[in-house]
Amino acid sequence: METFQQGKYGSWALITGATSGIGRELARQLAANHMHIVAVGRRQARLDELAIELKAQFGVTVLSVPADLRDPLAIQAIVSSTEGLDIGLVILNAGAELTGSFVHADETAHLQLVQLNAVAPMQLAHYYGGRLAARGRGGLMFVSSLFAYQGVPYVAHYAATKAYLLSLGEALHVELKPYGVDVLVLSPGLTNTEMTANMALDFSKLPLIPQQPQQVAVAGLQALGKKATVVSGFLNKVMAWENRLLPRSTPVSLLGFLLKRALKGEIRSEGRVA
(Lines of atoms letter the chains of each structure in order from A and count residues from 1; the text may use other names and numbers.)
(Lines give C-alpha, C1' and ligand atoms only; values in the text may rest on other atoms or scores of the structure.)
Protein backbone atom coordinates (compact mmCIF):
# COMPACT_ATOMS: atom_id res chain seq x y z
CA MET A 1 0.00 0.00 0.00
CA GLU A 2 2.89 2.38 -0.59
CA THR A 3 0.80 4.31 -3.14
CA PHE A 4 -1.28 5.64 -0.26
CA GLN A 5 1.76 7.32 1.25
CA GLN A 6 2.86 9.23 -1.79
CA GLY A 7 1.98 9.68 -5.46
CA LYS A 8 -1.49 9.42 -6.87
CA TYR A 9 -3.52 9.56 -3.64
CA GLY A 10 -1.42 12.21 -1.94
CA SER A 11 -1.39 12.80 1.79
CA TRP A 12 -5.06 13.40 2.70
CA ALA A 13 -8.04 11.03 2.64
CA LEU A 14 -11.65 11.96 3.41
CA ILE A 15 -13.87 9.23 4.88
CA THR A 16 -17.56 9.54 5.68
CA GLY A 17 -18.94 7.29 8.40
CA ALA A 18 -15.42 7.13 9.82
CA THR A 19 -16.26 6.53 13.47
CA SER A 20 -17.29 2.86 13.37
CA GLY A 21 -17.20 -0.35 11.39
CA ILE A 22 -15.69 -0.38 7.92
CA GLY A 23 -15.12 3.39 7.87
CA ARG A 24 -13.09 3.31 11.07
CA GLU A 25 -10.99 0.43 9.81
CA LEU A 26 -10.34 2.20 6.51
CA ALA A 27 -9.17 5.23 8.51
CA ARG A 28 -6.82 3.04 10.56
CA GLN A 29 -5.31 1.33 7.54
CA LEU A 30 -4.76 4.58 5.66
CA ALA A 31 -3.28 6.26 8.75
CA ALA A 32 -0.95 3.29 9.12
CA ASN A 33 0.30 4.21 5.65
CA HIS A 34 0.89 7.80 6.72
CA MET A 35 -2.18 9.42 5.20
CA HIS A 36 -3.79 12.27 7.10
CA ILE A 37 -7.51 11.76 7.64
CA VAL A 38 -10.59 13.93 7.31
CA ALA A 39 -13.01 11.97 9.49
CA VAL A 40 -16.70 12.72 8.91
CA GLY A 41 -19.25 11.36 11.37
CA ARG A 42 -22.34 12.16 13.42
CA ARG A 43 -20.89 11.62 16.89
CA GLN A 44 -18.38 14.17 18.15
CA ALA A 45 -17.18 11.93 20.99
CA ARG A 46 -16.41 9.13 18.53
CA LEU A 47 -14.60 11.54 16.24
CA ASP A 48 -12.48 12.71 19.17
CA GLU A 49 -11.64 9.11 20.12
CA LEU A 50 -10.61 8.30 16.56
CA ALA A 51 -8.44 11.41 16.28
CA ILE A 52 -6.63 10.61 19.53
CA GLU A 53 -6.08 7.00 18.47
CA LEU A 54 -4.73 7.75 14.99
CA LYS A 55 -2.49 10.58 16.16
CA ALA A 56 -1.03 8.47 18.96
CA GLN A 57 -0.49 5.31 16.91
CA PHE A 58 0.53 6.70 13.55
CA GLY A 59 1.45 10.36 14.06
CA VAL A 60 -0.97 11.60 11.42
CA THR A 61 -3.17 14.67 11.46
CA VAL A 62 -6.90 14.08 11.84
CA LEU A 63 -9.44 16.73 10.93
CA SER A 64 -12.78 15.89 12.55
CA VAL A 65 -15.89 17.09 10.75
CA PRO A 66 -19.11 16.45 12.70
CA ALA A 67 -21.89 16.09 10.15
CA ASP A 68 -25.10 14.12 9.76
CA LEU A 69 -25.49 13.40 6.06
CA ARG A 70 -29.24 12.99 6.48
CA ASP A 71 -29.20 16.81 6.68
CA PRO A 72 -28.72 18.38 3.22
CA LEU A 73 -26.79 21.25 4.84
CA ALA A 74 -24.05 18.81 5.91
CA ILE A 75 -22.50 18.79 2.44
CA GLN A 76 -21.57 22.46 2.61
CA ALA A 77 -20.12 22.00 6.08
CA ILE A 78 -17.81 19.26 4.76
CA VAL A 79 -16.82 21.27 1.70
CA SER A 80 -16.06 24.37 3.79
CA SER A 81 -13.99 22.38 6.29
CA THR A 82 -11.76 20.89 3.59
CA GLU A 83 -11.36 23.87 1.28
CA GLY A 84 -7.63 24.29 1.84
CA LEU A 85 -6.65 20.60 1.86
CA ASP A 86 -5.17 18.63 -1.03
CA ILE A 87 -7.50 15.65 -0.69
CA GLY A 88 -6.49 12.84 -3.03
CA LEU A 89 -8.70 10.00 -1.81
CA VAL A 90 -12.42 10.19 -0.99
CA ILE A 91 -14.25 7.25 0.58
CA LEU A 92 -18.04 7.52 0.70
CA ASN A 93 -18.87 4.99 3.39
CA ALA A 94 -21.65 6.47 5.58
CA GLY A 95 -24.97 4.70 5.27
CA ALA A 96 -28.04 3.35 7.02
CA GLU A 97 -30.43 0.42 6.74
CA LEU A 98 -34.20 0.20 6.97
CA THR A 99 -35.40 -3.32 7.70
CA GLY A 100 -38.97 -4.54 7.36
CA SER A 101 -42.03 -3.72 5.31
CA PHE A 102 -41.51 -0.96 2.74
CA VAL A 103 -45.06 0.37 3.01
CA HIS A 104 -45.16 0.35 6.82
CA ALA A 105 -42.08 2.54 7.18
CA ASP A 106 -42.70 6.23 7.66
CA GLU A 107 -42.15 8.30 4.52
CA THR A 108 -39.73 10.54 6.42
CA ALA A 109 -37.58 7.51 7.19
CA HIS A 110 -37.46 6.65 3.48
CA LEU A 111 -36.52 10.22 2.54
CA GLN A 112 -33.74 10.28 5.13
CA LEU A 113 -32.47 6.93 3.90
CA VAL A 114 -32.18 8.04 0.28
CA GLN A 115 -30.60 11.34 1.36
CA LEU A 116 -27.91 9.53 3.36
CA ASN A 117 -27.30 6.51 1.15
CA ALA A 118 -27.66 8.04 -2.32
CA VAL A 119 -28.06 11.83 -2.53
CA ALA A 120 -25.21 12.79 -0.18
CA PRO A 121 -22.69 10.39 -1.82
CA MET A 122 -23.72 11.73 -5.23
CA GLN A 123 -23.17 15.32 -4.10
CA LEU A 124 -19.82 14.55 -2.52
CA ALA A 125 -18.71 12.51 -5.54
CA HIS A 126 -19.69 15.37 -7.83
CA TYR A 127 -17.76 17.96 -5.84
CA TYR A 128 -14.65 15.98 -4.93
CA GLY A 129 -14.66 14.07 -8.21
CA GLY A 130 -14.37 17.43 -9.95
CA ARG A 131 -11.51 18.43 -7.67
CA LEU A 132 -9.70 15.16 -8.30
CA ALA A 133 -10.17 15.45 -12.06
CA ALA A 134 -8.76 18.98 -12.00
CA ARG A 135 -5.90 17.69 -9.86
CA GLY A 136 -5.18 15.04 -12.49
CA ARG A 137 -4.99 12.11 -10.07
CA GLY A 138 -6.74 10.61 -7.09
CA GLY A 139 -9.19 7.99 -5.92
CA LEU A 140 -12.91 7.78 -5.21
CA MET A 141 -14.46 4.81 -3.40
CA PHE A 142 -18.16 4.11 -2.90
CA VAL A 143 -19.08 1.61 -0.19
CA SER A 144 -22.15 -0.21 -1.49
CA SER A 145 -23.45 -3.65 -0.45
CA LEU A 146 -23.84 -7.22 -1.62
CA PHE A 147 -27.57 -6.44 -1.61
CA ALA A 148 -26.97 -3.95 -4.46
CA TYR A 149 -26.85 -6.76 -7.02
CA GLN A 150 -30.58 -7.51 -6.97
CA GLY A 151 -33.81 -6.45 -5.33
CA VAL A 152 -34.00 -7.65 -1.72
CA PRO A 153 -37.45 -7.87 -0.10
CA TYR A 154 -37.71 -6.53 3.47
CA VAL A 155 -34.64 -4.33 2.96
CA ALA A 156 -36.04 -3.11 -0.36
CA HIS A 157 -35.17 0.57 -0.17
CA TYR A 158 -31.75 -0.02 1.40
CA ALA A 159 -30.85 -2.42 -1.42
CA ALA A 160 -32.15 0.06 -4.01
CA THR A 161 -30.01 2.90 -2.67
CA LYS A 162 -26.96 0.66 -2.69
CA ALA A 163 -27.73 -0.38 -6.27
CA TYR A 164 -27.68 3.32 -7.16
CA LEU A 165 -24.14 3.61 -5.78
CA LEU A 166 -23.06 0.51 -7.68
CA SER A 167 -24.37 1.86 -10.98
CA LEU A 168 -23.00 5.36 -10.40
CA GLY A 169 -19.57 4.10 -9.38
CA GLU A 170 -19.27 1.72 -12.34
CA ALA A 171 -20.01 4.57 -14.74
CA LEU A 172 -17.66 7.02 -13.05
CA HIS A 173 -14.89 4.42 -13.18
CA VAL A 174 -14.96 4.87 -16.96
CA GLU A 175 -15.68 8.61 -17.02
CA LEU A 176 -12.92 9.66 -14.65
CA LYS A 177 -10.19 7.27 -15.78
CA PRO A 178 -8.93 9.68 -18.51
CA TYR A 179 -8.41 12.26 -15.75
CA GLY A 180 -6.22 9.93 -13.71
CA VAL A 181 -8.91 9.27 -11.08
CA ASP A 182 -9.46 5.71 -9.88
CA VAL A 183 -13.08 4.89 -8.98
CA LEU A 184 -14.04 1.74 -7.09
CA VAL A 185 -17.29 0.35 -5.71
CA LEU A 186 -16.67 -1.82 -2.64
CA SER A 187 -19.62 -4.12 -1.89
CA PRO A 188 -19.33 -5.93 1.45
CA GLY A 189 -21.54 -8.80 2.46
CA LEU A 190 -22.50 -9.39 6.08
CA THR A 191 -19.91 -7.61 8.23
CA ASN A 192 -19.64 -7.47 12.00
CA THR A 193 -20.48 -3.79 12.59
CA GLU A 194 -22.75 -1.82 14.89
CA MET A 195 -25.29 -1.41 12.11
CA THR A 196 -25.70 -5.11 11.40
CA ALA A 197 -25.65 -5.98 15.10
CA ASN A 198 -28.71 -3.78 15.60
CA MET A 199 -30.68 -4.91 12.55
CA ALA A 200 -33.97 -6.71 13.18
CA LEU A 201 -32.66 -9.86 11.51
CA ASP A 202 -31.45 -13.18 12.82
CA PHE A 203 -28.44 -13.63 10.57
CA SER A 204 -27.95 -17.23 11.72
CA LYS A 205 -30.95 -18.05 9.51
CA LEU A 206 -29.26 -16.66 6.42
CA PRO A 207 -26.57 -18.35 4.28
CA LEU A 208 -24.07 -15.59 4.98
CA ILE A 209 -20.62 -15.83 6.54
CA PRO A 210 -19.82 -12.65 8.49
CA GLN A 211 -16.57 -10.84 7.81
CA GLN A 212 -14.63 -8.46 10.00
CA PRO A 213 -14.29 -4.78 8.99
CA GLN A 214 -10.53 -5.27 8.62
CA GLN A 215 -11.06 -7.87 5.87
CA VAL A 216 -13.45 -5.61 3.98
CA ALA A 217 -11.15 -2.60 4.24
CA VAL A 218 -8.17 -4.57 2.93
CA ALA A 219 -10.22 -5.85 -0.01
CA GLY A 220 -11.25 -2.32 -0.94
CA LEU A 221 -7.85 -0.70 -0.66
CA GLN A 222 -6.15 -3.52 -2.57
CA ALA A 223 -8.69 -3.27 -5.41
CA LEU A 224 -8.56 0.53 -5.76
CA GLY A 225 -6.85 1.43 -9.01
CA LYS A 226 -7.16 -2.13 -10.32
CA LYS A 227 -10.91 -2.79 -10.60
CA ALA A 228 -14.22 -0.98 -11.02
CA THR A 229 -15.98 -3.13 -8.42
CA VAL A 230 -15.03 -5.59 -5.72
CA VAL A 231 -17.16 -7.85 -3.53
CA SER A 232 -15.33 -8.95 -0.39
CA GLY A 233 -15.42 -12.66 0.40
CA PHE A 234 -15.64 -15.70 -1.92
CA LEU A 235 -19.22 -16.73 -1.05
CA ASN A 236 -20.34 -13.13 -1.41
CA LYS A 237 -18.80 -13.01 -4.89
CA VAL A 238 -20.75 -16.12 -5.88
CA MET A 239 -24.00 -14.59 -4.63
CA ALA A 240 -23.32 -11.29 -6.40
CA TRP A 241 -22.70 -12.84 -9.78
CA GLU A 242 -25.35 -15.57 -9.75
CA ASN A 243 -27.67 -13.16 -11.62
CA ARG A 244 -25.54 -13.78 -14.70
CA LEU A 245 -26.59 -17.43 -14.64
CA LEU A 246 -30.14 -17.17 -13.27
CA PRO A 247 -33.18 -15.04 -14.09
CA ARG A 248 -33.17 -11.99 -11.79
CA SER A 249 -36.50 -13.07 -10.29
CA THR A 250 -34.95 -16.23 -8.86
CA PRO A 251 -32.51 -14.69 -6.33
CA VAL A 252 -35.03 -11.96 -5.49
CA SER A 253 -37.67 -14.54 -4.57
CA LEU A 254 -35.15 -16.65 -2.67
CA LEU A 255 -33.88 -13.68 -0.68
CA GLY A 256 -37.44 -12.64 0.08
CA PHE A 257 -38.14 -16.09 1.54
CA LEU A 258 -34.91 -16.13 3.56
CA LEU A 259 -35.23 -12.61 4.95
CA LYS A 260 -38.87 -13.04 5.89
CA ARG A 261 -37.85 -16.11 7.89
CA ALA A 262 -34.97 -14.20 9.51
CA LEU A 263 -37.00 -11.14 10.54
CA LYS A 264 -37.36 -10.67 14.27
CA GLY A 265 -40.95 -9.93 15.29
CA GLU A 266 -43.56 -8.44 13.01
CA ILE A 267 -42.77 -7.27 9.50
CA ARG A 268 -42.46 -3.60 10.39
CA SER A 269 -39.56 -1.25 9.65
CA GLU A 270 -36.62 -0.28 11.82
CA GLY A 271 -33.63 1.76 10.74
CA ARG A 272 -30.01 1.92 11.83
CA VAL A 273 -27.27 4.36 10.82
CA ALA A 274 -23.65 3.35 10.35
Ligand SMILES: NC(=O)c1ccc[n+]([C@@H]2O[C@H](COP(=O)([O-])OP(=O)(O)OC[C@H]3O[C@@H](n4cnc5c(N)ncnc54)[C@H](OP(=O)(O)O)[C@@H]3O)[C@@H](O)[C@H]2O)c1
Second form
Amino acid sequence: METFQQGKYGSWALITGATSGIGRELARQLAANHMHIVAVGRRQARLDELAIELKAQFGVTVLSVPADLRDPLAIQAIVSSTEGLDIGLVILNAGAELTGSFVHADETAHLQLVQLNAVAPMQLAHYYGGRLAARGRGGLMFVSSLFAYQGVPYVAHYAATKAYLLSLGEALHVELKPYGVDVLVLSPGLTNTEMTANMALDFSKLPLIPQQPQQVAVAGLQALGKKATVVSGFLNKVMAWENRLLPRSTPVSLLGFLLKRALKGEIRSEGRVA
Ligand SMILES: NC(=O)c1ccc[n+]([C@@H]2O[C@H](COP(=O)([O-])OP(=O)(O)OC[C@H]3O[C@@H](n4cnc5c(N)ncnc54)[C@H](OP(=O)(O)O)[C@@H]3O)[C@@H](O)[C@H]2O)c1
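Could you switch over to the form predicted in complex with this ligand, since the one displayed so far is the form predicted on its own?
Now the full complex is given, and it begins with the chain already shown.
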Protein backbone atom coordinates (compact mmCIF):
# COMPACT_ATOMS: atom_id res chain seq x y z
CA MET A 1 0.00 0.00 0.00
CA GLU A 2 2.15 2.80 -1.31
CA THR A 3 0.16 5.63 0.32
CA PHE A 4 0.50 4.27 3.86
CA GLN A 5 3.18 6.28 5.68
CA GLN A 6 4.55 3.48 7.82
CA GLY A 7 7.50 5.58 9.01
CA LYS A 8 5.19 8.10 10.63
CA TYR A 9 3.35 5.45 12.62
CA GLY A 10 6.40 3.70 14.03
CA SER A 11 6.92 0.00 14.41
CA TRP A 12 3.98 -1.09 16.62
CA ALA A 13 0.22 -0.86 15.98
CA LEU A 14 -2.39 -1.71 18.61
CA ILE A 15 -5.64 -3.13 17.21
CA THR A 16 -8.71 -4.02 19.26
CA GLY A 17 -10.88 -6.74 17.78
CA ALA A 18 -8.00 -8.24 15.80
CA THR A 19 -9.31 -11.82 15.98
CA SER A 20 -11.72 -11.58 13.04
CA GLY A 21 -13.27 -9.48 10.30
CA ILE A 22 -12.09 -5.94 9.68
CA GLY A 23 -9.65 -5.88 12.61
CA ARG A 24 -7.92 -9.05 11.50
CA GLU A 25 -7.58 -7.69 7.97
CA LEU A 26 -6.15 -4.41 9.29
CA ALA A 27 -3.60 -6.47 11.23
CA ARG A 28 -2.64 -8.38 8.08
CA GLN A 29 -2.25 -5.21 5.99
CA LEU A 30 -0.18 -3.46 8.65
CA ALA A 31 2.00 -6.55 9.08
CA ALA A 32 2.54 -6.51 5.31
CA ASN A 33 3.82 -2.97 5.89
CA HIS A 34 6.34 -4.34 8.43
CA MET A 35 4.49 -3.26 11.56
CA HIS A 36 4.43 -5.37 14.72
CA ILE A 37 0.97 -5.80 16.17
CA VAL A 38 -0.53 -5.67 19.65
CA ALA A 39 -3.68 -7.72 19.08
CA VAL A 40 -6.64 -7.45 21.48
CA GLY A 41 -9.63 -9.79 21.55
CA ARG A 42 -11.31 -12.38 23.74
CA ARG A 43 -10.49 -15.53 21.75
CA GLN A 44 -7.02 -16.69 22.73
CA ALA A 45 -6.87 -19.39 20.04
CA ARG A 46 -7.56 -16.79 17.33
CA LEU A 47 -4.88 -14.50 18.76
CA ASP A 48 -2.41 -17.40 18.68
CA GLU A 49 -3.32 -18.22 15.07
CA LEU A 50 -2.83 -14.59 14.07
CA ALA A 51 0.58 -14.48 15.72
CA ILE A 52 1.73 -17.63 13.90
CA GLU A 53 0.34 -16.45 10.56
CA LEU A 54 1.82 -12.94 10.65
CA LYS A 55 5.20 -14.18 11.88
CA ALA A 56 5.38 -16.79 9.10
CA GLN A 57 4.12 -14.52 6.33
CA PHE A 58 5.66 -11.16 7.19
CA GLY A 59 8.23 -11.83 9.93
CA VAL A 60 6.53 -9.50 12.41
CA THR A 61 5.80 -10.03 16.10
CA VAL A 62 2.25 -10.19 17.45
CA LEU A 63 1.80 -9.46 21.14
CA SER A 64 -1.51 -11.03 22.15
CA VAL A 65 -3.61 -9.33 24.80
CA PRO A 66 -6.66 -11.45 25.59
CA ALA A 67 -9.22 -9.06 27.04
CA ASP A 68 -12.98 -8.60 27.25
CA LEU A 69 -13.58 -4.90 26.65
CA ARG A 70 -16.96 -5.09 28.40
CA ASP A 71 -14.92 -5.43 31.58
CA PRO A 72 -13.68 -2.00 32.76
CA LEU A 73 -10.52 -3.67 34.14
CA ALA A 74 -9.49 -4.65 30.60
CA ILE A 75 -8.20 -1.14 29.84
CA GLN A 76 -5.53 -1.34 32.54
CA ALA A 77 -4.44 -4.78 31.33
CA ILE A 78 -3.95 -3.42 27.79
CA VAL A 79 -2.11 -0.35 29.04
CA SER A 80 0.21 -2.44 31.23
CA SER A 81 1.06 -4.85 28.45
CA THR A 82 2.12 -2.02 26.10
CA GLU A 83 4.39 -0.16 28.52
CA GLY A 84 7.81 0.16 26.91
CA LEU A 85 6.53 -0.45 23.36
CA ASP A 86 6.74 2.36 20.82
CA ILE A 87 3.07 2.28 19.80
CA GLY A 88 2.59 4.68 16.89
CA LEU A 89 -0.81 3.61 15.62
CA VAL A 90 -3.93 2.70 17.60
CA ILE A 91 -7.01 1.21 15.93
CA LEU A 92 -10.17 1.05 18.03
CA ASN A 93 -12.11 -1.49 16.05
CA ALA A 94 -13.68 -3.98 18.49
CA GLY A 95 -17.44 -3.74 18.58
CA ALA A 96 -20.68 -5.67 18.66
CA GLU A 97 -24.27 -5.15 17.53
CA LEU A 98 -27.62 -5.35 19.28
CA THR A 99 -30.55 -5.85 16.95
CA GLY A 100 -34.26 -5.63 17.70
CA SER A 101 -36.57 -3.56 19.85
CA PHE A 102 -34.68 -1.13 22.11
CA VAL A 103 -37.08 -1.40 25.05
CA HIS A 104 -37.39 -5.16 24.98
CA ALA A 105 -33.65 -5.81 25.12
CA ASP A 106 -32.19 -6.44 28.53
CA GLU A 107 -30.72 -3.37 30.24
CA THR A 108 -27.52 -5.33 30.92
CA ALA A 109 -27.12 -5.93 27.19
CA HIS A 110 -27.40 -2.17 26.60
CA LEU A 111 -24.85 -1.39 29.32
CA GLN A 112 -22.40 -3.94 27.90
CA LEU A 113 -22.89 -2.55 24.40
CA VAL A 114 -22.10 1.00 25.43
CA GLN A 115 -19.09 -0.20 27.46
CA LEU A 116 -17.64 -2.10 24.48
CA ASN A 117 -18.58 0.22 21.61
CA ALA A 118 -18.16 3.64 23.27
CA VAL A 119 -16.62 3.71 26.77
CA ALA A 120 -13.67 1.41 26.05
CA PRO A 121 -12.67 3.22 22.81
CA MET A 122 -13.00 6.57 24.59
CA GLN A 123 -10.73 5.38 27.43
CA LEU A 124 -8.17 3.92 25.04
CA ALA A 125 -8.26 7.08 22.88
CA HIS A 126 -7.74 9.18 26.02
CA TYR A 127 -4.73 7.17 27.16
CA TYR A 128 -3.06 6.44 23.80
CA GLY A 129 -4.04 9.83 22.33
CA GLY A 130 -2.01 11.36 25.17
CA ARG A 131 0.89 9.02 24.54
CA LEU A 132 0.89 9.73 20.80
CA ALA A 133 0.68 13.49 21.42
CA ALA A 134 3.68 13.28 23.75
CA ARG A 135 5.49 11.22 21.09
CA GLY A 136 4.85 14.04 18.60
CA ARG A 137 3.45 11.84 15.83
CA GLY A 138 1.19 8.90 15.30
CA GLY A 139 -2.26 7.74 14.23
CA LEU A 140 -5.55 6.97 15.94
CA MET A 141 -8.38 5.27 14.06
CA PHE A 142 -11.93 4.72 15.28
CA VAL A 143 -14.05 2.13 13.49
CA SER A 144 -17.57 3.57 13.41
CA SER A 145 -20.30 2.70 10.88
CA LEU A 146 -22.47 4.01 8.07
CA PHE A 147 -25.23 3.69 10.70
CA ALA A 148 -23.54 6.54 12.61
CA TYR A 149 -24.81 9.06 10.08
CA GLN A 150 -28.44 8.98 11.27
CA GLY A 151 -30.57 7.25 13.89
CA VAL A 152 -31.40 3.70 12.85
CA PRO A 153 -34.55 2.12 14.34
CA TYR A 154 -34.16 -1.53 15.43
CA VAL A 155 -30.40 -1.09 15.80
CA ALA A 156 -30.97 2.17 17.66
CA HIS A 157 -28.40 1.79 20.42
CA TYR A 158 -25.72 0.30 18.15
CA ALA A 159 -26.14 3.26 15.77
CA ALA A 160 -26.00 5.67 18.73
CA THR A 161 -22.68 4.22 19.94
CA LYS A 162 -21.27 4.58 16.43
CA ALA A 163 -22.49 8.21 16.22
CA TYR A 164 -20.61 8.81 19.50
CA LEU A 165 -17.38 7.55 17.90
CA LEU A 166 -17.94 9.63 14.77
CA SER A 167 -18.43 12.81 16.78
CA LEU A 168 -15.52 12.09 19.14
CA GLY A 169 -13.14 11.16 16.35
CA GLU A 170 -13.85 14.08 14.03
CA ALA A 171 -13.34 16.50 16.94
CA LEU A 172 -10.10 14.80 18.00
CA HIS A 173 -8.89 15.03 14.42
CA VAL A 174 -8.73 18.81 14.92
CA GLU A 175 -7.54 18.75 18.55
CA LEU A 176 -4.65 16.36 17.98
CA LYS A 177 -3.43 17.73 14.63
CA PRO A 178 -1.08 20.28 16.28
CA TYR A 179 0.57 17.36 18.10
CA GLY A 180 1.26 15.51 14.84
CA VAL A 181 -1.39 12.86 15.53
CA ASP A 182 -3.62 11.82 12.63
CA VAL A 183 -7.13 10.88 13.75
CA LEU A 184 -9.50 9.09 11.38
CA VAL A 185 -13.03 7.75 11.72
CA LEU A 186 -13.51 4.80 9.38
CA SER A 187 -17.17 4.03 8.71
CA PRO A 188 -17.79 0.72 6.97
CA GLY A 189 -21.12 -0.08 5.36
CA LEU A 190 -22.33 -3.66 5.22
CA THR A 191 -19.24 -5.89 5.33
CA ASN A 192 -19.09 -9.69 5.21
CA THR A 193 -17.82 -10.61 8.68
CA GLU A 194 -18.84 -12.81 11.60
CA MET A 195 -20.82 -9.91 13.04
CA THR A 196 -23.13 -9.57 10.05
CA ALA A 197 -23.32 -13.35 9.54
CA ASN A 198 -24.81 -13.64 13.03
CA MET A 199 -27.12 -10.62 12.92
CA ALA A 200 -30.89 -11.09 13.11
CA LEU A 201 -31.36 -9.21 9.84
CA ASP A 202 -32.05 -10.46 6.34
CA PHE A 203 -29.61 -8.20 4.49
CA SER A 204 -31.05 -9.19 1.10
CA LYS A 205 -34.01 -6.97 2.03
CA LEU A 206 -31.80 -3.91 2.48
CA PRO A 207 -30.42 -1.75 -0.36
CA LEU A 208 -26.81 -2.39 0.64
CA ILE A 209 -23.96 -3.88 -1.35
CA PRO A 210 -21.64 -5.84 0.94
CA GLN A 211 -17.91 -5.26 0.94
CA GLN A 212 -15.12 -7.56 2.04
CA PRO A 213 -13.06 -6.72 5.17
CA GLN A 214 -10.00 -6.37 2.94
CA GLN A 215 -11.61 -3.48 1.00
CA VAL A 216 -12.63 -1.72 4.22
CA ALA A 217 -9.14 -2.03 5.68
CA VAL A 218 -7.59 -0.56 2.50
CA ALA A 219 -10.04 2.36 2.62
CA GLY A 220 -9.11 3.10 6.22
CA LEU A 221 -5.34 2.85 5.85
CA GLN A 222 -5.37 4.93 2.67
CA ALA A 223 -7.41 7.73 4.29
CA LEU A 224 -5.35 7.87 7.49
CA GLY A 225 -3.40 11.12 7.59
CA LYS A 226 -5.44 12.64 4.78
CA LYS A 227 -8.95 13.02 6.16
CA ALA A 228 -10.97 13.13 9.37
CA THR A 229 -13.60 10.65 8.21
CA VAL A 230 -13.98 8.06 5.49
CA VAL A 231 -16.97 5.95 4.50
CA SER A 232 -15.86 2.76 2.78
CA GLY A 233 -17.45 2.03 -0.62
CA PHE A 234 -18.98 4.28 -3.26
CA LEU A 235 -22.67 3.50 -2.60
CA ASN A 236 -22.11 3.85 1.14
CA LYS A 237 -20.49 7.26 0.59
CA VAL A 238 -23.54 8.37 -1.40
CA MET A 239 -25.87 7.17 1.38
CA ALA A 240 -23.93 9.07 4.07
CA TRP A 241 -23.71 12.17 1.88
CA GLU A 242 -27.35 12.31 0.76
CA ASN A 243 -28.43 12.68 4.41
CA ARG A 244 -27.13 16.23 4.30
CA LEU A 245 -29.61 17.11 1.56
CA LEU A 246 -32.68 15.69 3.30
CA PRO A 247 -34.64 16.72 6.40
CA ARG A 248 -33.06 14.84 9.32
CA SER A 249 -36.20 12.76 9.95
CA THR A 250 -36.41 11.38 6.38
CA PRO A 251 -33.56 8.82 6.37
CA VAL A 252 -34.48 7.76 9.92
CA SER A 253 -38.06 6.96 8.91
CA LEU A 254 -36.92 5.23 5.74
CA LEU A 255 -34.41 3.09 7.63
CA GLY A 256 -37.09 2.28 10.22
CA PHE A 257 -39.30 0.91 7.45
CA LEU A 258 -36.47 -1.04 5.81
CA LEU A 259 -34.99 -2.47 9.02
CA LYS A 260 -38.37 -3.59 10.34
CA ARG A 261 -38.96 -5.47 7.09
CA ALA A 262 -35.50 -7.05 7.27
CA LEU A 263 -35.74 -8.25 10.90
CA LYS A 264 -35.66 -12.01 11.05
CA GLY A 265 -39.06 -13.54 11.84
CA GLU A 266 -38.70 -14.56 15.45
CA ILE A 267 -37.49 -11.11 16.49
CA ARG A 268 -40.18 -9.29 14.53
CA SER A 269 -42.96 -11.36 16.06
CA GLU A 270 -41.64 -11.27 19.63
CA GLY A 271 -40.61 -7.63 19.43
CA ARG A 272 -37.40 -8.36 21.29
CA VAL A 273 -33.88 -9.69 20.84
CA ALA A 274 -34.02 -13.47 21.15
N1 LIG B 1 -19.47 -5.88 9.40
C2 LIG B 1 -20.15 -4.76 9.16
O3 LIG B 1 -21.06 -4.72 8.31
C4 LIG B 1 -19.79 -3.50 9.90
C5 LIG B 1 -20.36 -2.31 9.46
C6 LIG B 1 -20.07 -1.14 10.12
C7 LIG B 1 -19.21 -1.16 11.20
N8 LIG B 1 -18.67 -2.33 11.61
C9 LIG B 1 -17.78 -2.30 12.79
O10 LIG B 1 -16.56 -2.90 12.47
C11 LIG B 1 -15.95 -3.36 13.69
C12 LIG B 1 -15.42 -4.76 13.46
O13 LIG B 1 -16.52 -5.63 13.27
P14 LIG B 1 -16.50 -6.81 12.20
O15 LIG B 1 -17.59 -6.54 11.25
O16 LIG B 1 -15.14 -7.04 11.69
O17 LIG B 1 -17.03 -8.01 13.08
P18 LIG B 1 -16.32 -9.29 13.72
O19 LIG B 1 -15.67 -10.11 12.67
O20 LIG B 1 -17.38 -9.91 14.55
O21 LIG B 1 -15.19 -8.65 14.63
C22 LIG B 1 -15.46 -8.06 15.86
C23 LIG B 1 -14.16 -8.00 16.64
O24 LIG B 1 -14.43 -7.36 17.90
C25 LIG B 1 -13.97 -8.20 18.94
N26 LIG B 1 -14.83 -8.11 20.10
C27 LIG B 1 -16.17 -8.29 20.16
N28 LIG B 1 -16.60 -8.23 21.42
C29 LIG B 1 -15.50 -8.00 22.18
C30 LIG B 1 -15.28 -7.85 23.58
N31 LIG B 1 -16.30 -7.92 24.44
N32 LIG B 1 -14.03 -7.61 24.02
C33 LIG B 1 -12.99 -7.56 23.16
N34 LIG B 1 -13.13 -7.69 21.83
C35 LIG B 1 -14.38 -7.91 21.36
C36 LIG B 1 -14.02 -9.61 18.37
O37 LIG B 1 -13.05 -10.42 19.05
P38 LIG B 1 -13.40 -11.60 20.09
O39 LIG B 1 -14.72 -12.18 19.68
O40 LIG B 1 -12.25 -12.53 19.96
O41 LIG B 1 -13.45 -10.90 21.40
C42 LIG B 1 -13.63 -9.39 16.93
O43 LIG B 1 -12.23 -9.40 16.80
C44 LIG B 1 -17.01 -3.26 14.76
O45 LIG B 1 -16.78 -2.11 15.57
C46 LIG B 1 -18.29 -3.08 13.97
O47 LIG B 1 -19.27 -2.37 14.69
C48 LIG B 1 -18.92 -3.51 11.00
